[in-house]
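The chain below stands alone and is given as structure tokens, in the form predicted on its own.
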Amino acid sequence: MIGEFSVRTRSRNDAVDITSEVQNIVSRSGVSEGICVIYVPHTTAGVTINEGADPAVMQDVLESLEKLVPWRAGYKHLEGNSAAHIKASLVGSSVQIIIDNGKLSLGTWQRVFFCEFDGPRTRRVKVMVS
């Protein structure tokens, strides 16, 4: 079953927590035991699984993130964005958890969240479940 949603971001970095929607997915397949794959269509976000129980750890890992990859840097990409390129191509732009009894198997802490670079923007989530 493949099953998809929209995301709406706030600013040109950020980190929206889509547990919830990718469980919802998995529920309505009806896949007890198997894998769910979650995967982004765009160039310029990913998706991470990280802690959600302190919001501060993502807001870290963004800040990291523009650290080490400044929004203006002289880059030669024209269309003025390739620090939203980099950045998804250091997060990735799928992951793969393991369906345990009808829910995904993370671990205590551990949340799903979609990762904007070049927002705010509406974007999409796929969402494979086997």
Contents of the next structure:
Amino acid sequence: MIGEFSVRTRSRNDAVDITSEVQNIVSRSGVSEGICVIYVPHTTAGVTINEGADPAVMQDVLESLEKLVPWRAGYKHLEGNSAAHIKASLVGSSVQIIIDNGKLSLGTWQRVFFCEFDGPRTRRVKVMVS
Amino acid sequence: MIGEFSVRTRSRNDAVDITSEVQNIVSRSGVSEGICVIYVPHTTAGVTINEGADPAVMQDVLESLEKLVPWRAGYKHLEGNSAAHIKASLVGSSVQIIIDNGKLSLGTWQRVFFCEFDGPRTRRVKVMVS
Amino acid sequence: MIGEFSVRTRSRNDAVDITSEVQNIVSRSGVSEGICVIYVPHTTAGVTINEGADPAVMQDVLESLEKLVPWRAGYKHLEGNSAAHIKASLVGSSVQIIIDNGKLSLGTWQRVFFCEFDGPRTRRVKVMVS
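Got the form predicted on its own; any chance of the form predicted together with a further copy of the same chain too?
Now the complete complex, all chains and molecules, led by this one.
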């Protein structure tokens, strides 16, 4: 089953917790044991799994990526958003989570985050449950 | 269904668009809705999804990786290609794409790139459609 | 089929070859052709595929990550282990490997490594074979 939803990001770099939206699609699918693939169809955004209890964790992730890949650094791509493309390849455009007993089998502290690197924008997320 | 093809890279760092080869395997599989896994069986190369319209994007990705992980930096591995191994772990050895209506469900600007970090060489790519 | 095992790490940064444990679960599953997902339910650890013949390769990977993301760098997260969280998002919390003829279809030099970034600890690894 393929599901889809949109995410509104609030700044150039942003991390949005999308765990509930993904779990809703898993629940609607009726799949009890399987794999859930979360896929971002954009080239200046990504998706990652990390701690959700303290929002400072994802702030640190975004700021560290900004230090590693500065917005301006003599890039060739003329649109000016190369840093966002580079971060997308570092973080990745998909994650997968095991489904066990109808639930995303996440660790205690794990949440799924949409990672915006060239916002603010409205973005799409695709989810495949099998 | 498992498919496989080879890629000829042209320099130490290179990005080769393999989207058509992957779509051909998906089409031959006859799978209408599912997942396509693209897997690189090498430890000094990777695979990523990023913008294909402007080749400068992947040039910027490769150059940024080269700045983050320089070819020479006092590495322990005596073969001299540690930087390529490190980049392989940053970029990753596989990507997955949802198949919808027999097609790779890529975003408007997304293409699949084989990433060479220790070329030029002839490389293999494995594809699983399920 | 879902399997699970534990890994004992020996230092803050560590790479543990878990290929045999994963292959054992694949063998017990009886699956001949499919996909094996290896999933780390932690937010300060990851999993990667890289060269196993020379242990210096994974040492270089861990040391390069330490240079890119130093342990102390004015992070906001008060627990003090932000670097480990950041590395987890760079390396990723899962890998997938094609299963062919009942075996993990790894390249000649590829092994699967659990990556510890905030050890030493006892960790869990989940494996889904489908």
